[in-house]
Structure formats: structure tokens, C-alpha cells
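Given next, in C-alpha cells, is a single chain: the form predicted on its own.
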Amino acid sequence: MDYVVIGTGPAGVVAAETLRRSDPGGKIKMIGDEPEAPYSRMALPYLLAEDIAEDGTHLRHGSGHFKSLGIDVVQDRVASVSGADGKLSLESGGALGFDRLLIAAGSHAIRPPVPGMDLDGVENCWTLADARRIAAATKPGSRVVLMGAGFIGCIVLEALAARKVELTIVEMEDRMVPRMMNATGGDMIKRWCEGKGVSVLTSTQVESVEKAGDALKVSFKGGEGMDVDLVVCAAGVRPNIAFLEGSGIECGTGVLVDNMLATNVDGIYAAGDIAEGPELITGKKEIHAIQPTASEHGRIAARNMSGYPTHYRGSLSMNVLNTLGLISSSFGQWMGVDGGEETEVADAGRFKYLKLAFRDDVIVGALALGLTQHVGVIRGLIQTGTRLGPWKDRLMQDPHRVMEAYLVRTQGSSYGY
């Protein structure tokens, strides 16, 4: 069998690795378009920050990892892919065939459309690359504007801080993680970076960056600019579809799959960041690029495409973050669903908040900020859909005694009777 995995990421290398433990006499090549060996993008703040050398962001270390198990390694980028012959062709002129085909290519960093945005000194962090031009550009007491205040712009908030840097974060949403925490969450975020010397400026874009000399002029809309040394944008990612066109393979905003991660051209699958597949919960198809969920999607893939039928559950959004010391975590349906309830505890002045939200008698998303204890409690809870029964009621009360309805629920003891 000659299996062919495009991308070097998570789900690409769990994949490759899977397909050598269940088909011990099959071709196995993975492909990469960047001149590194496989490495995680959310190691990188870690690279920035100094706390990991670039060696610390691998995700195999040891040069003949991959060749000790028969992956050949092809560095190039997939230029076009043709489902109904099973073949590939490469930018480089090549072309390859395949009888099971993984499509884990990932996403790619997204700039908005604002005048400036391709000049020097404005970088993304999606990269390698990127995370060496960003550390040779700053040293402590650089001026940074940090577009987005995402998930992974908190990140590279946090990378970006510990290398001492004056940083102005600039995010259009009127919070900080708008697709990760409520107003509430979000602006204890913003309060808490404030208060650790971090400008913060919510609902606030950016019209227009421009050379000043040796520095760049970022502009507001509506309002002042300032000067920077940097520009740092996370304003977002999309998946690496545009290779796919005319294959025949079905696409949405990624490469749409079935509970076999599957897609709709026989022999070819997809995972990772680029898979918008059935989520836990709802069922709805949806993309959740996150590294959990991108390695669990190449183990069950590799397993469907070497003849272990294995069924996927369903992916569940599930994002945990340290933003300069203050832990936040979101799972689930934290926004709530129709006809379900809701419940919340907030301490505003010691940075702590509870969210949990139910259909019925089972928790389907939660909140929580500064608040690590019950974390994974909450978790289990959400992905084993365990009813809770008359604790339902009892956590309407008091979020906090989430231990205790996992303990009778789960484990059969009488604790808080």
C-alpha cells in the first residue's frame, strides 16, 4: 500500500507514525513545504521567550527518527491533487501516487486588508521563520504593536512580553479572546494585562501602517497613531485549501469530513487544522485547530486508511491559556445552546470567574479563569456527556461544587449527600 501524508504538523506526523505501526510493509511519504524538520507552531512563543533553544520546538528529535521507521521525508509543497487518479503533483516538477491519501496541510497566517501590511517589519508568528526575523527585530524597550488579541495572539503576547518589549496589543472585537471567553472573561483578561504593563486597545483597528524613518507609523481609525519598531500580526489563520481545487475532494472552509475522517473522494482523508468535521456536541461541522485535536485526528485517520475501521466522536473545542500569569480555559458550547441554562460566579476584583452551561442535565461548555483545580474535572464531564441529575440543580447554585458532582456521578460516592 503507498500512503502519502501532506504536511509535517501534528496530525501529520501521529498519522505517518500510526501507519507504521499498522501497516509494517507499507510506502509511506510525508510531505512538508517548509526547509525545517517537523516542528509545533505552538512552541514557538516558547522560542521567543528564550525558554526552549530552536531544537526544543521539533516534534521527533533525532535525524534519523523518521527514517528508522521507513517515512521518507519529501520536502516540497503540493501543487495540485487529482482524486480521481490518485495522484499528486509537486511544484517542483514531480508528481506521486498514492492508494490512501492524508490531507493534514494545515493553515496559514492571515494579514487584513490594510495599506502597510506588506512592508518591513510587519511579521506575522506562524513560523519558524517568522519567529527568528521577530527575535533578531526586538530587545527589551522595543516598541510592539501586537495585532490580535486572539487565542493565538495571547500567545505571542506572552513570548512577546517576557522578552521585555513596550507592547500595545490592538484587537477590533471588543474583548480580549473574543472566540474564547465571554465580555465578562475577556475583560478580566484585559484588566489583568493591563495591570502587568500591557496597553490594551479593544475595538480599535488599524487603518494604515507607513514608514517614519527607521520606524514604522501605525494609524487608528478614528483616532491617534503611534510609532513602532515592530508590527506583530495575529489576526487570524485559514486553512490550506487552495491546492485542492478541481480535485474533486469537498470543501467548506477546510476539507470537509465524516466520522471517519473521511472525505468524499474514496482513499482520501483529512486531519488537523485543515479537517471541518462533526463536533462532540452539536454534530455540526466545524474546524478546531488545536494540537489535541490535530493528533488525535492522525491517529483515527491513519487507522481508517490502513484497515482498522476506528469511529471519531466528534471534536471538542477546548482551548487552555496563560496570559502573563492569569489562567483561563474555555470547552464546549461555553456560549450556551438553545433551550439550555446557565450559571456563572464572578470575582471581578481577584480574577476569578465560573461559567458552566447545560442541556439538561449534562454540562456541554464552561468557563473558567483563574481557577486551574477543577479544569479537568469539567472536561471529563463535557466529552463523557454524563448526566448529572439532581447535581444539575445543585450547580445552578453554586458552580464551585463541580468535584462533587463528578465524585457521586462518576465515581459512586456519597459525597455531599
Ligand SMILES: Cc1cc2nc3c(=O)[nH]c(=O)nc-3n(C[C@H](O)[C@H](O)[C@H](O)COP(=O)(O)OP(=O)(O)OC[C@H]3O[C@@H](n4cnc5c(N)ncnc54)[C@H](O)[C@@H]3O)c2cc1C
Contents of the next structure:
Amino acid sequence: MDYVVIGTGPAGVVAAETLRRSDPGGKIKMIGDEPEAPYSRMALPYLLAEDIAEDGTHLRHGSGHFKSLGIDVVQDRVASVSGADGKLSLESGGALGFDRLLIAAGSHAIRPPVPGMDLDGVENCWTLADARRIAAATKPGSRVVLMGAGFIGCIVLEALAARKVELTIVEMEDRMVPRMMNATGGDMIKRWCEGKGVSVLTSTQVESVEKAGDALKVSFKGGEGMDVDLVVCAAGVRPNIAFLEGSGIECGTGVLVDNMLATNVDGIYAAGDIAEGPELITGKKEIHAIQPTASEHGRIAARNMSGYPTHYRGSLSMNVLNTLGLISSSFGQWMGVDGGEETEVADAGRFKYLKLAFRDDVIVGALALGLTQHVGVIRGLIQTGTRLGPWKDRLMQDPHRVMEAYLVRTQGSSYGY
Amino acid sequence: MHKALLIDPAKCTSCLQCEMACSFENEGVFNPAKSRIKIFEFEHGARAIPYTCTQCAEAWCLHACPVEALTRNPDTNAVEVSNDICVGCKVCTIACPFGTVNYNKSSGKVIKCDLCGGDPACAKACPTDAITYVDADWTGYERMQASAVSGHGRPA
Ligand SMILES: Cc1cc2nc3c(=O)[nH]c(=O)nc-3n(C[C@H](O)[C@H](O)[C@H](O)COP(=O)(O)OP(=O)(O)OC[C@H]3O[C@@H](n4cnc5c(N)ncnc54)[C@H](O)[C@@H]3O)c2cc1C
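Okay, that's the form predicted on its own, but what's the structure of the form predicted in complex with the named molecule?
Now the complete complex, all chains and molecules, led by this one.
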């Protein structure tokens, strides 16, 4: 069997390794267009913070790891795919046939349609090459505007703060991490960051970026501007589907996949940031551009590609964030579901918050600030769809009893409770 | 044959010796807050459950790690954190559906039970045999682990 994996990020790497385990004799090629050893984007902030060196971002550490598994890693760009006859063409020239194809080509960072976004000194923070440029352009005291206070923006915020730059963060929406937190949580994060000396401008739009001598002048809509040394843009990402045009593979925002992570074309699968697949709770197709989903998708797609049918119930959105020491996390349908109930306890003074969302007596989502111990049980309860019975009312009264509820409802029988 | 921690909550008197021993063995201090095994009390202390990682086969934490900081020790079967490689991103703490990987603010890394390299301090410290270190094919252990993972959509 000839397997080709497009992409050398976490989804591609986990898939290639899984393919090797389930098909010891298969031929496996993994094609990636970045001139790097397979690495993890999400380790880039720690590189910027100088906690690790470049090799600390690598997905695998043993030298010769892929070679020893008989995985052929090729640096090239797939230019097009022809689904019907199982062939793809490479940018360097030449074509390649496959029996099974995995599309794990991830997404790319976008820049908003604002004049000046193409100037030198405006960077994304998406690739290792981006991180090298940001590191070279910043030193303690550098003036930096960060556009976007979403999940990735806030992680980059932490890294820039560690570089001791003078930081202003600008967010169009009315709060920080608008897709990961509600107003209660988002406002607490903002207040915390401001307390740590970061200037946070919410409901603010960048109107233009212009050259101003050695600096860049960033202007805000309806307000004044500021001169800075660097603009970092974390304004969202889009799946890398352009090369699939004409392939016959059905796409929405990403590549559409079913519960086997299969596309509409026989033998072709997709995984990770590029895949638009079923969500765990609603079953609706969504893109969850997060590390745990990339790795789960990669494993399950590879099982299905190698003849071990494995059904995937769906991905669960989950994020954990450290903003200058305040730890927050977010799971699933935290905004609540139709006909469901919600409960929350907030202590704004101490930056503590816990919200649970239920459907019947099952937890379907949660938000937490300041919770670091045993936080995984929230995922456990959502993932298993554990019925809480009498514990639902107890949690409605006091959501902090979630660990007790977990132990009694999931482990109780083995312990005789 | 690998060995595993077998927990019998009925024998637990909630004396917290295991938490003290774990924290001392791994962190060099007697501080239950830094223990990788935790006693949860119910019914106002009338019942208690010692709770820690079962070194589950699925190893959700290991698969979620972006930098291969979590690996399985072939000698003990424990999933161990490499402090040199861990960047402290905490993704494993939300991915582990058992909640047994925790963030340690003072080190900026995560901590979890590693069976003390094959000689777990908690089991040695437990005065009532509520925590024992036994051959993993002991059927009681299998039952416990089976129930702990039941319903968790098993990844491949
Ligand atoms: C700064 C930052 C911080 C993050 N922090 C977190 C976090 O804390 N938690 C979390 O869960 N997630 C985080 N993420 C997101 C996480 O990194 C992604 O979800 C993950 O990398 C997705 O993996 P993937 O394998 O699907 O795609 P990618 O890692 O993007 O890999 C895809 C690869 O395919 C290549 N490729 C694309 N097109 C082609 C082609 N035509 N031919 C050949 N190769 C191609 C790409 O160049 C890339 O190398 C972060 C991301 C960033 C940038």
C-alpha cells in the first residue's frame, strides 16, 4: 500500500507513525513545504520567551526517528491533487501516485484588509520563520502592537511580555478571547493583563499602518495612533485548501470529512487544522484548530486508511491559556445549548470563575479561571457524556464540587460507592 | 510483568501519609498540595478515595503533548514527564480525561504520577494497605482500570 501524507505538523506526524504501526509493510511518504524538521507551532511562544531553543519545538527528538520508522520525509509543496486517479503533482515538478492520501496541510495566518499590512515590520506569528523574525526585531523596551486578542493572540502576548517589550494589544471585539470565553471571563483576563502593565484596547480597530521614519505608525479608527517598532498580527487563520481546487475533494471552509475522517473521494482523508469534521456534542461540522484535535484526527484517520475501521465521535474544542500568570480554560459548548441549563460562580476580586453548561444532566461545556488542579475531569465528564443524576442539582448549587461529582459518578462503582 | 498501583478506598483512613510521601519523594518537601496522589473525602470525611494516574493505555496526555515531553517508560509502564522538554503549555492537563496531570506553578511544568521509577513512595507509606503496588494482571486492578476508562471513546 502506498500512503502519502501532506503536512508535517502534529496531524501529519501522528498519522504517519500510526500508519507505520498498523501497516508495517506499507510505503509512507510525508510531504511538507516548510524548510524545517517537523515541529509544533504551539511551541513557538516558548521559543520567543527563550525557554527553549529551536530544537525544543521539534515534534520528535530522536535523530533519525522518521528514518528508523521507514517514513520518507520529503520537503516539497503539493501543487495539486487529482482525486479521481489517485495522483498528485509536486511544485518541484513530477507527479506521485497514492493508494491512500491524508491531507494534513493545516492553516495559514491571515492579515486583515488594512492598508500597510504588507510593510516590513508587520509579522504573523505562525511559523518558525515568523518566530525568528520577531525574535530578531524585538529587544527589551521595543514598542510592539499586537493585533488580535484571540486564543493565539493571547499566547503570543505572553511570549512578547517575556521578551520585555512595551506591549499594546488591540482587539476589534468587545473583550479578550471572544471565542474561548464569555464576557465575565474575558473581562477578568483583561483587567488582570492591565494590572500587569499591558495596555489592552478592546472594541478597537486598526485603520492603517504606515512607515514613519524607522518606525511604523499604527492608526486606530476614531482615535489616535502610535509609533511602534513592530506589529504582530494574530487576526485569525484559514485552512490551506487553495491547492485542492479542481481535485474533486469537497470543501467548505476546510476539507469536509465524516466520522471516519474520510472525504467524499475514496481513499482520501483529512486531519487537523484543515479538516472540517463533526463536533462531539452537536455533530455539526466544525474546524477545531487545536493540538489535541490534530493528534486525535491524525491517529484515527491513519487507522481508517490502513484498514482498521475506527469511528470518531467528534472533536471537542478545548483550550488552556496562561495570560501573565492567570490560567484559564474552556471546553466544548460553554455558551450553553438550547434547552440546557447553566451555572456559574465568579469572584472577580480574586480572578476566579467557574461556569458549567448542561444538557439534561450531562456537562457539555465549561469555563474556568484560576483552576489548575484536576481540570481534565471536566473533559472526562464531557467526553463520556456521564449522566450526573442527583449530582446535577448539587453542581447547579455549587459547580466547585465537580471533582466530587466526577469521582462518584465515574469511579464510584469500582470503589463500592 | 508490569506492576501497578492498586487502590482499595475501603481501607483508606484519610491519614494523608501517601500525599506527604509523594510530595517529599518528588518535590523534596512535605506539602500535600504538591502530591501526585490525592485523597478525596466524601460524606464529611466518612469515606475517602486515594486518586492518581492509572497509567492508562490510551495515554491521552502523551498523545496531546506537542513536543514529546511525555513518554512511556518501558520498564515500569508509567507515562513520565521530561522536565527538560516540557514547555509548560498545559495541553495535557485539559486533554487527560481523568484530571491526573496537573500544572505546577512553581516549576512552570506539569507533574503526574511516574510510579517513582518502580518503587512508589505512596504505597510504601500507606499504613493500611489501601494503596499497594501489585502485578498488573491482578484482576481487581484490571476491573478498576476498565471502569475508570469505560465510556471514554477509546482512541485508536
Ligand atoms: C503561536 C501558536 C500557538 C499555539 N498554541 C496552541 C495551544 O496552546 N494549544 C493548542 O491546542 N493549539 C495551539 N496552536 C495551534 C496548533 O499549533 C495547531 O492546531 C496545530 O499545529 C495543527 O496541526 P496540523 O498538523 O493540522 O497543521 P500544521 O501544524 O499547520 O502543519 C501543516 C503543515 O503542512 C504544510 N503544508 C501546507 N500546505 C502544503 C502543501 N500544499 N504541500 C506541502 N505541505 C503543505 C504547512 O506548511 C505545515 O508545515 C498554536 C498555534 C500557534 C501558531
